[in-house]
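Form predicted on its own, single chain, as structure tokens, below.
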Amino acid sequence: MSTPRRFFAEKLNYPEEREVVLDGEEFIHAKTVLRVDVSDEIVLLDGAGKEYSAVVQKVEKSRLIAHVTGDSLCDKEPKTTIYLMCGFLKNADKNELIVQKATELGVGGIAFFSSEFSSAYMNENKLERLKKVAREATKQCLRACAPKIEYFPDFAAALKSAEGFENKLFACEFAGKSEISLSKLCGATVLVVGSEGGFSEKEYMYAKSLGFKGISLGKRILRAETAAVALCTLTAYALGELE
């Protein structure tokens, strides 16, 4: 038996209202390419953790009416925070491989940032685009919240709005070695990332006065997006989210 699609909707107000209305994006996936029709069985996410089963009632022109049998909390969220940050990147698939491939491993939230060496541009259509890979992924890894997807021009403002956790972690070349063990993680943990062009030994050295410590992934260069998919994949298993 297949498990039920999944989409997100707005406006749900369970036990009080049984009767759910899909429409926009959502509602033409559901209709156009995956054939959602009545009686199909679907699962609803309020984006907050929560995942309601649901039958399809009715499939209309633009819309489509669920009936809400239950609701339930989603238990393929991850029990500790991790947020990545990582440099803009100039390929557009590569930047959606990292939202997608870090939704897939549990993280909470993805800010891309600017900084020195980057030469990318963000604008409110790719970010839009960057959301939206991030929900089409966290239905198909069955999470029940899409990460939030920020961008931030500044890259001080982006280090500034870690404060708070309790592990900040630099990925750099600078950092000849690791100044903390990744076997040893416990508890929210802030990853940072460069672009193409990697970090100034400026930026370094103002992320390490925030409290950042430098992390190696070895003695080999990887590109930007390997560096953030292994560093995500190593962070998530430490912190027990892989087992």
The other form holds:
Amino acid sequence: MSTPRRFFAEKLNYPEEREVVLDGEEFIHAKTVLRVDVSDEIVLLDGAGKEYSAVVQKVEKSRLIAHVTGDSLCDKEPKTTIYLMCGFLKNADKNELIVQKATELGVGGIAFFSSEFSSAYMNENKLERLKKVAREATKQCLRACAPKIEYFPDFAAALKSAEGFENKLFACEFAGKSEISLSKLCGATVLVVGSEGGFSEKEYMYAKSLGFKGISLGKRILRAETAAVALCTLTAYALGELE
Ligand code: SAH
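Given the form predicted on its own above, produce the structure of the same protein in the form predicted in complex with ligand SAH.
Every chain and every other molecule in the complex is listed next, the one we just looked at coming first.
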């Protein structure tokens, strides 16, 4: 049996209202890509962690109407928050890959930043595209909340936004040795990974002054996207999210 298709729906007001209209991008995807039809079972997501089972009643030109039959809390969301901060990369596909894989691994939010050795430039369209990738990955891996995607043009502001996390980890290609053992992690964790240009000594020192712990991912230099996915995986595993 195939898993019912999942769609983000705004303005869900169940159980008071059981008829839900799906329009815009989600409708176009449902109709033209997934060929959703009358009497198909679907799942609607409110974006805040709740799922609603529904049956398609009508498919019109620019919207469909579904009848909600029940609701439940999604059990696929991670219990512990992992937040990824990543240097914005020149190659758009690589930023998208990071967003897709981090979403699948359960990351709660992803912030891209500019730093001393990064030369890529973000704009509104690129940010929108990354948010879309996050939403698609969220549905595909059966999560109910898409990670928040942000951009910090200022590196210091990005690091400062991580205040309050129990663990603040900074993957540094010249760290030499990790200052904290990943296997002992416990609690909300923020991860920082550099862009293809890496970090400057000054940036590393600044991060440390804010309480970040240097993390080595071994003796080889990994591509930024490899480092991001590897660190998310190790962290999710250490926090018991991959069992
Ligand atoms: N241009 C740099 C490499 C940047 S790699 C150089 O030539 O040295 C991009 C990012 O991936 C780094 O900033 C770091 O965050 C992460 N990374 C890559 N390899 C790593 C390693 N062995 N240990 C820790 N972090 C690593």
